[in-house]
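As structure tokens, one chain now follows by itself in the form predicted alone.
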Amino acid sequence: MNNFIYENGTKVYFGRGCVREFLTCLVKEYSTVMMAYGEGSVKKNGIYDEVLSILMKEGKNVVEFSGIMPNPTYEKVLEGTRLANESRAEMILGIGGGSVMDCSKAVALAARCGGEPWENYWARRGIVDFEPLPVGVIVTAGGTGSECNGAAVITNEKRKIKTGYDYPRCNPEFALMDPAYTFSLPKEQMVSGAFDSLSHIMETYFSEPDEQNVSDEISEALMRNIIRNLRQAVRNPEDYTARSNLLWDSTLSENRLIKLGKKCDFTCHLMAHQLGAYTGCSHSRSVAVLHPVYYRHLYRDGLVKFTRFAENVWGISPEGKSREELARAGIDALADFIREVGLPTTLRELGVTDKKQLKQIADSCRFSPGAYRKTESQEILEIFQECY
């Protein structure tokens, strides 16, 4: 394995009745709590009542910030910001799933750095040599992982980019985690949820080292599970233990601790990110439709990784075939997981609809240093064509 350095702040509450049991506690040293959440799904199914009922009865002042977007804007960042200075608020608590977590923390880094923002933290890796604000988060939909990494990933309008680094002072300093809380969530919600924490496993796990080592080895086992249960939570959205098992498997993706000795390939996710900027559309769908397309550019260059996942991961039997065609048999049990489980396959479904459009797209992505060979915007473009 390659070196590394390994470190993670947050405290995990996890399991049913844990706000109830914990957040008392966990408040107690502030006076004045940030309250921050999405576009009302938090007050509909009586998320929002549970938690304010638990800060008025400790006698805290809240002051609520909400209103918070999927694919949360540096405008939403800034508006979080200039409330949380002129408030005084002394933590921020996020109540929701990756938007809200990740605009949280963005807020707490905004609120204290000094500076201009976005230059310092989001257009370039800046060192945060100062003390965020405090972040608690209570978690309300897997996927992101964003409940135990420094991440913010937030988009930027008027430059068309959307970015984030990932801040280890800037992890919440606790995550409640009741997975009775996602029950809630549609089921295309939740659908795409977990494979938004596929696509983080898979994006770590392409990529080298290839000899044998223990993330990988971690990451096939974290794969299998989100797979075996995701079937199960489609069969049954109500499915306790399975949507535990999703919810755990969405902070193991992105808690680093499969990154650790990895180079990490995150093509799929920057151009994820580039079409939401452009369009609007949803990430965690997005990176469904963009998996497939773009394996099959590059299984040759990582070929003992893609017939292990084809073995490991899908149990397909490498007898009778030569090693590419074990490879595209795993690439096509990807395929026909994502049709399974009713994720979109083509671009056109996330409603983007301007094709000219797409070679602008693909002329603003960023390469990822970790992937087995550099994608040039070209090939970028020849993969959005494919997948429209």
Given for the second form:
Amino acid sequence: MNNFIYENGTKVYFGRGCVREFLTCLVKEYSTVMMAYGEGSVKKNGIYDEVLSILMKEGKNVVEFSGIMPNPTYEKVLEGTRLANESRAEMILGIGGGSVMDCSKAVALAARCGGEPWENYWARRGIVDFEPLPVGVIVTAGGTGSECNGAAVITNEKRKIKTGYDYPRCNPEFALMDPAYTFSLPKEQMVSGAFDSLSHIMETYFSEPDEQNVSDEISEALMRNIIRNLRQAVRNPEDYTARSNLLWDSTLSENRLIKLGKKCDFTCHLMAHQLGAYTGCSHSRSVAVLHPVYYRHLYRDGLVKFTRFAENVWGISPEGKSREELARAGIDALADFIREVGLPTTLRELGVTDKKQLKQIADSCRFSPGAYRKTESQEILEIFQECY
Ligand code: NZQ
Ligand code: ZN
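Mind pulling up the form predicted together with 5,6-dihydroxy-NADP (NZQ) next to the form predicted alone we just looked at?
Everything in the complex follows now, all chains and molecules, and the chain you saw is the first one.
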């Protein structure tokens, strides 16, 4: 295994009723709380009322930062930063999915960093040598794992870049995770969120080292768990056991644990981010479109791992197959699963309709140094065209 340092500063409170049980105690030392949320789902499903009543009962001064959109923009981060500073917020309580959590972490960083946040912390990896505003999150949608990492993936609309670095100091202080809070998610979002977790694992697993290491074995167990529980949750979206597994799988997939000692690829994410920056398409649905096509380009360079994926994740027998056939059978099983759970398989289904724009998007993609091999922008364009 490669050398590593492991740190995760988020304390997790998981399970039914955790907000009612623990929120009061977690916000005890703050008098002004900035409550950050999205475009209204929390008002429809009652989570907003529940949280607000707890904060009001404790006599908190509550400042609301609402309207955080999916794929949050840098403009929105700056709006939140002004509000946090003007209201002298002492902490940010983000209630939502990845977009709200990311925007909350970005505001917390920007409110305390001094200087131009984008240039110093998004355009390149900066050094966070100060304490961002404390953040706590109440997770309403699984998939990104944002609750237990320090990344804030933000879209700079002017520059057409979507990016974010994982800064350990930006980890939320606490995460309240009640699986029942995810029940109101539309089925499509539940499915694509679970696929995003699977994507995080695959991006990590398909990278060196390939020899036996505990990170890859944990990854295989997580992938099998997601596949099984997503099938179950598609059959019965209110299956609490399946939904709890998916929610915790999501955290474990992006809390740095399975990345320990691994190079990590993340090429599909880098492509998906730029598709998002140019077209605003859904992150979790776009990775579903990209993975099988990217892997058909890549598998010969990571044959050991792709054959292991076929056998250990999909249970495919190697008998009578060459190594290449076995590897391709694993990728076919992944593609079949994507169709089975109703995820999109083309960019057009994501609303990416301007084929001419694909070259510009491909040219804007960064390369992943951890991939089995470098994918040049011409090949990224071919992948986009095959996905179109
Ligand atoms: O805006 P609201 O009204 O809250 O509605 C949201 C949104 O429309 C809705 N939703 C969330 N919880 C709900 C609900 N609707 C009903 N009931 C609930 N309980 O779901 C829609 C999508 O929410 P969003 O937060 O955008 O989805 P997701 O969790 O997939 O987050 C996506 C964002 O996270 C970034 C992505 O790039 C994207 O911007 N990511 C963050 C990562 C990280 N910080 O580590 C890693 C990921 O790879 C990803 O890049
Ligand atoms: Zn993702």
